[in-house]
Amino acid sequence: MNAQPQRIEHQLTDKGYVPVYTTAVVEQPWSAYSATDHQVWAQLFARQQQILPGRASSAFLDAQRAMHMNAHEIPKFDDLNRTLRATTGWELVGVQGLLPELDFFDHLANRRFPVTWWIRTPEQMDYLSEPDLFHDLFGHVPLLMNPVFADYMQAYGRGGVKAHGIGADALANLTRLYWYTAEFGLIRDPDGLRIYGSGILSSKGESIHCLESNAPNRIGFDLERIMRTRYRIDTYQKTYFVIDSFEQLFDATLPDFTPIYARLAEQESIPAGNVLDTDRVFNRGTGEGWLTDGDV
């Protein structure tokens, strides 16, 4: 363990934002928390309370509840721990930045999953180049209290170390699965389309905007045309995808993708806002707002 975390940021150049990789994980430093800190997440915390409800998928909302979690202080990786070990076996482990993917992965495959320790500032509550605690402790540690969810993650982090070793672009299909599930992932509840992806519970606009605007897409899950797709860093989401249920998801993760990604590599991949006659359509996005380039 590093005794003295440190706040591991992207670089700002004159090409933008570079990332920063680190590999350290450290102890949680909660009482050197500022006051600031503190209420930047009381402030976040309340901000998403009053916009998921009816919003977010209920198994994040009850997930939520049953870890305490509120906006009284940011919560302590131990606490959430005990809970977390005794429910799915998960843990926490504290992290000064964004990892490198190996690494990222190998946590994941061994039921440890990377928080960053530190919060963004005052000037950055609304948007944020990385993930920082807020995004990470709140939009996804939720969901890991869900057996199956958390089996699928567990999956997903084993599936990341195998296609580590096969190649870029095998990695590149992979990351696009976990970018539009885990962080921007949508579910089809009872009473409707909810959101389960952590890009998109730790925003208020884009909480908003997935299920409310018309511009984007909102398509059926497909494995193969989801690993496929390109994607937005630094917008709303051209297309967001449905998941039926988190069983769905699992299922989809159990064959060997090895095959997957030799059929992948003879195919283009699909631009972000597309909509192929294929897909199963709930929402045909208008465009509105969209940038003509950018996809990655």
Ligand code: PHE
Given for the second form:
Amino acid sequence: MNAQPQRIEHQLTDKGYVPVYTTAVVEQPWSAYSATDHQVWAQLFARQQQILPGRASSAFLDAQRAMHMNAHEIPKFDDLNRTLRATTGWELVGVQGLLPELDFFDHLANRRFPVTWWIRTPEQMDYLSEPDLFHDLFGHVPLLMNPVFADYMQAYGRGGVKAHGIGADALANLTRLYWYTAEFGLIRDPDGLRIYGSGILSSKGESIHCLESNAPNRIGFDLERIMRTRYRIDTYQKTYFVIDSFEQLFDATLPDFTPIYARLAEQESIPAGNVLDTDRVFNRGTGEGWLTDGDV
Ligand code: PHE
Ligand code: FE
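Alternative state: the form predicted together with phenylalanine (PHE), after the form predicted on its own:
Let us now look at the entire complex, which starts with that chain.
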């Protein structure tokens, strides 16, 4: 079996080309990984291990160690699952790629984290436009060992099922929250600002940029503000939101969002790079290198 990435197929419909998603959970075809696949993992892993001490949150680094992830070879989901199940009751399930929203939410609501089984090619070391094994496993999985973050992710899944029933605007609001926390979140660790978002943790360039560049805004976590804020999918973020702790994140997202969605429906979205008077600003970005359009 060939373990190279298989692109998500597209089908022409009256809405143009739309991706054909595979919803099925698949067994990780571990013995089919090639030597190149293991090398790509080893290189990416070693590279991030150089960069992340002092940049990633201690919760992430501790959890990664506890899971015994290493550069030697692509981890086996079964091995990780033994540790994960015993620690927070989460488990990984293998998938081919992005899932339909409701399937993704349903997995999270049941403490199952979908992990893309295939890994990028050597030509894609620095960038690829869809999640692969390195992003999902290296970036997202360790924090599922943290009890508070583990509960946050499950609550997010349940909230997603609910938002899906409310409508597209509610879903967009909720997706922004995920984007600015699970994917691109920063946290105030005792020793300073640190990364916990997996979109950052799996990227060498953004791991440095998000903390050390003066270009982006770094702004204190504010639930409704985040749920109004557009984001970037093809460049580094213009704004990062900073939590004080995972408890703060969990507590802020505990209330029923139904009245919040109704309130937000009356309000304009906020461009990705804007700073508001009400923001708690850690860094006001210089905006250097920003593209003027392209916020999602
Ligand atoms: N409390 C949210 C709701 O009622 C659910 C949620 C929890 C959403 C955590 C995101 C994160 O919809
Ligand atoms: Fe992700």
